[in-house]
Amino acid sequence: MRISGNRHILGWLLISPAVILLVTFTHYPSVSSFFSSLFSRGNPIRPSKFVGADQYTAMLEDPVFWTVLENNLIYAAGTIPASIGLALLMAVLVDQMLPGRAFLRLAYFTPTILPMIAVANIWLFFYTPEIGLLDQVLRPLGIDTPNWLGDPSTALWSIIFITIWKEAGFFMIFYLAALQTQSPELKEAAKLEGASAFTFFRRVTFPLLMPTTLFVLVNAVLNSFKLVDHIFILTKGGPNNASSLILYYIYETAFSFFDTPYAAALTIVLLGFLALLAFVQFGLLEKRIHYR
Amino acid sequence: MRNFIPYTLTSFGAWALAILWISPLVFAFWAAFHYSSDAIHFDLLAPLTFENFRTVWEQAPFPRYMFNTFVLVTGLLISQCVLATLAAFAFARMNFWGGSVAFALVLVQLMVTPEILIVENYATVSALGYADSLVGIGLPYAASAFGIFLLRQSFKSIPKELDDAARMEGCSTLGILWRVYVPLAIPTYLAYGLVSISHHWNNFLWPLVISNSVETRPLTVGLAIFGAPESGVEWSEISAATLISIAPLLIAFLLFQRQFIKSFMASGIK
């Protein structure tokens, strides 16, 4: 075996281009964010100096940080269950022999492949007061419409709604794949036992879909912390930060207010969140899943 | 007969949901071919027009944006495939020292994507001299943990006997990779390619941060600038610009939708 002696060297040679790039753009920036966050913001007169945890204590007193954190939690709670639930419903629907099944799949899935920026442009018009489609439909029915994106109480929910619309079709695909691998004998056996369709779904189909649900959940949670494209078009985080999320706040802090150390501290908090969520998801949910 | 009513109801519900889901896109399509004044009043009988497309084409360099996106997406796909193939082969078939630790390090990128680290990555790319260039937009994504993972799974399922047979014939390690592994993993490359193309065609935040000029801006950033309220464009023109931006991807999707959906399924197998 010619390669066995050199395989350590060859192995590392083969992985090194990818590993160097991954370290440069994933591991190194994660660590360097932490170090940046320990320094103060420098300016031409006063260079930045080591301040320890000052950025983090400032964060605790930053009302915008708390607003943005709360928004992100509402955004996650608003988008994740709804898009996963809808995805499951869509998958169950198109798994059956319905008329026009190909069209149905296409219709559910299409929003997924479109850029969020393009999608947000379309929705912007729907939400525009007076001339927007939503107002034109609701006004004649005598419903008093708010300024969807301009009102702090509705702006975040308007954003949440678009995300659900965009993501449900994507998650549907994974459920559909899982449903199609389930053996039809299970359904026949349940029918012989006299189980109703709903009982069958609750007791057999749904438990078998748990690994898919975990996969989809991990994706949905990640997305809820990194999906901000539509905010750029629709609200710019406004009004008064009512629709801003953590990643958008990081972007604003770094590239509009040029406060790099504070943006780095926010990045560390975001990374901490993601690590914690990964730990919880894999640690707790793994135990409750029945693998085949 | 008992099954008939639930079946009709299910069909009806499924169709209602589908129409609701696709209506924003249908509406944008309709509005792009009508004058703004008619689109705003939702006048279904209004005359058709191509005026919006012409205005958009004259007002903003969409052909240039499209070219940039095209170059970006193709270049990225090639580099991702090459780097992932080499790494995946090593991870799948060479039991080398530190391999499993390195693989765990690779998988971290699945959770921590480059857009979360925009601040530090902006500093790195600028320091390397790639700010405001297509290389700068692509570099953080050139090595893809997802691609490595997917190809490693696929390489692992290839029988080792094929490997040995090729070696008997005097094939080198890289020769085996190129002649045996790559051809057998073509479905995986196809699936990965579709996911990669649609992801980078749609990517926005990082390109927004790092690109600064018409020469480097991809479609998404160009569209965001075009549609900004301060540029004072009309709703129908925004619809037309939106359609121009999504047309290549949408047409590809409609043509290859079976393959597309299958590839998204394949990409979900962990």
Contents of the next structure:
Amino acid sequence: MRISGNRHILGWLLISPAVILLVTFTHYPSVSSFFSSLFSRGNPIRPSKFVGADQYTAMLEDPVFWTVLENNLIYAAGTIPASIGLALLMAVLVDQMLPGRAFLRLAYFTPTILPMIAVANIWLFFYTPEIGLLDQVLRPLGIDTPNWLGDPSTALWSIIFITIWKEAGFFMIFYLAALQTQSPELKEAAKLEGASAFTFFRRVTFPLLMPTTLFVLVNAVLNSFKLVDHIFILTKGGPNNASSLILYYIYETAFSFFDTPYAAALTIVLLGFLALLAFVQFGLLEKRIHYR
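Output the form predicted on its own next; the form predicted in complex with the partner chain has already been displayed.
The text that comes after this line covers the one chain and nothing more.
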């Protein structure tokens, strides 16, 4: 009995650092944000008071909220499939015995190790009208270029392209690690059976990569709802909120307009939405995944 009790104490001691960090930086801020969202915005003359669900009612009538939510859904739909597909393609490519394979892997992974602010400044140079790299390359070819970050029809897609460029290399590392754990005997057996390379990939390689795909998908979904850095440097959400995403709107509401109760309500809605997505991902997709 004493040995069993000591093991329980040791177990709790081992997980206590993680539990303390999780409660301090995740659970407590979430609960605190929820209670903050139930109060009005206060000032020195009129202190905040309990308003119940008024912040959430105001959110439903806020046209900017619906605009940034739509932008975020477009951003997620534009970045997640493209970055995962490109990462898988790059991983399969650099898993082959190619000349200069190490250099190619480094080239693919380099965007990931660059700081977010540095990446935004690099692409700001590319997108700048008249003197930017894109204008310098395309205009001599007779191609008219828009104001990439100043045009509402191209601002969000310009940011989507940057995200795909940066995240594909990061996700490639996970796919490459998974590919290198697969037994070469599987490929040899498929060759003996006369299976083509595409058939082998579709029937053997890709199903074995499904656990990695689920992990990458969860990360991609989370990343698609937490972008602030690039928007702050490149567009500041403009023009006319055309490139603003929901987390940047929360940041603006809290630190530019100092409306912390409304920002807290936006945060709670975002957390609920992400929890719903996580439930769908783990509850439905994981049943279709086979772990070895």
